[in-house]
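Okay, so here's just one chain, in structure tokens, the form predicted alone.
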Amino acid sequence: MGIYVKAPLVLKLFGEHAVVYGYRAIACAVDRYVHCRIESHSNDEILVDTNFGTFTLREIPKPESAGRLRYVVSVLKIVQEVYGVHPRRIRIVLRSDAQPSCGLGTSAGVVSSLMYGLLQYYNISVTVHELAELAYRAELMAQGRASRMDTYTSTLGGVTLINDPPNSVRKLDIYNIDAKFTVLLVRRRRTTRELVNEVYELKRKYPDIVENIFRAIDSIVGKALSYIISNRFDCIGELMYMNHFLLMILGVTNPLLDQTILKARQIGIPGAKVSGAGDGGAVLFLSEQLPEDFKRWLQESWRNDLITLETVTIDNHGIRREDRATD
């Protein structure tokens, strides 16, 4: 016997980067997923069993030297610190539907399921907004920076409002939502913290220029909130191509990304953005299909380094408890 959990991923719609600095933003889960599975070890250590590998814990360290495990390890911690548990003798599988830094939030699934699932083998009971701000606790200790978007939006599921008011994050009121998307998933070759961290000079070395971009940005999530809010999702493309291109001027893009944007825009596609961090990861367009022939511009384009593409629609329903087993 075990504790199963998922959290859905992460598509971010407008509000990238500028979030980090208390702008709004947002966000919305996706039918993808970050699987946890807790159950019992006979050997007194924690074993760790990923998509990239199997570790075995025998001392918790400290995120910054624990590599790949750092999320984690960021998870074991705030467990021991906030709750005095001391995890030992648990066995934890975590199983992602996308690979990591493809900008869906694999990270923000992998704290947040874990968090729950810990939470759950040790009989601790929490709201769903205390889940989300440990969860965000995790990811802030794993990165060194971080906002609240993916952790909470992962854990409440649905379209998220981030920083309306400040520090906050609310579940919009929208149901039958019908929108769907496709997404192009793309290797990246800087780290979600590297491109923050870009960001975070390029503001320091500019302050007015950067503030004013993300006044740009923030202004474009005020006009998408209006049309979201009345599940008017046809009407969101050309501010998904505004909110891109304010990202390429932050620096968090790359050629090829922004030529798949332009091409996109040329055809007619309604709308199309980076979603997330940047410099690939992934690439969301306003349309259920794509032309067949852009289809293979892009699989000719990004060759070794596209991951998939594939439709995707949203979850309303955040992180919860499966039946299955996560294997």
Ligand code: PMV
Given for the second form:
Amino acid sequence: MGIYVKAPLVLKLFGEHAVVYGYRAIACAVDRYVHCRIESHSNDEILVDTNFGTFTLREIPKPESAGRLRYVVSVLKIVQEVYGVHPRRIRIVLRSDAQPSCGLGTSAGVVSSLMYGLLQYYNISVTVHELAELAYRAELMAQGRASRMDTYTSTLGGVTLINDPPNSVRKLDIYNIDAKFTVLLVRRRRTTRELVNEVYELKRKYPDIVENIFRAIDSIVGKALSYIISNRFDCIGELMYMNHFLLMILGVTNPLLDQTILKARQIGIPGAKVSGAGDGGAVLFLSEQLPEDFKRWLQESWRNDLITLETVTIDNHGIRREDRATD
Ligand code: PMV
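Counterpart to the form predicted alone, namely the form predicted together with the ligand:
Full complex below, order starting with the chain above.
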């Protein structure tokens, strides 16, 4: 039957992009998952079965030449380097509740679940923080630039504060979390990697201006934190709008996305922002339900680019092993 692990996907509440440069951010794990199953396989190879196809690895390639498998390959490499284990004769099945590059940290879900699954398969025990750090290293290897936000949040679960103190991630102690969000998933044209690189280029061109925007985002995080730790999610809406429009200044949104956020504000949704690298992906509304006419407006405006509109809640457990199969 093998090992089955699931890792929650991640919503970025505040601070994306600035977090890559050491500023604070707040994220949360949600009740959508990447599912990973690992079982033994008779042939001397690694079989990788994903949402986008099945692949056979006879040896582990370099991550940069592994194409869509680079996250998987990075995990295999790290397990090999750190523990001297040479994964072979295994079948890896990975299934995500959300499409890749949709702003919900699917790549972090893949590296965290696979890392944990492999360590369980080879009977290697680690603490939850060690696991999160290994997953982060795998994401960094695959992506070039990444913060600890997604991998740690997916591993730890709940609501997390990133970079306070620098390079750390901690789970906030909030009991009976009182937050429900509606998430709109829309197709993205630019990938996380491209968007992170664009911000990097903008910062090279206008270092002072971009640092000031990052500082403003960091102040928003500080204010939001004081509400969130006292479970006052109802107060963070205005700060979400502010954060969104700072991301717009950084050039990572797009006109329809900005129009969506403006429309939400105009009709009185308490808070809304893009969540993640931008240019579509996940749009977060601070509301359990959206008015019917706004839903119609979203459908008519986004048309074929609209993937789903769902209510999500916070997953407080983080990554876990369960006794069942993926499919
Ligand atoms: O869109 P996502 O889920 O890949 O989130 C990216 C978040 C960034 O802050 C832009 C990058 C990072 O590694 O933190």
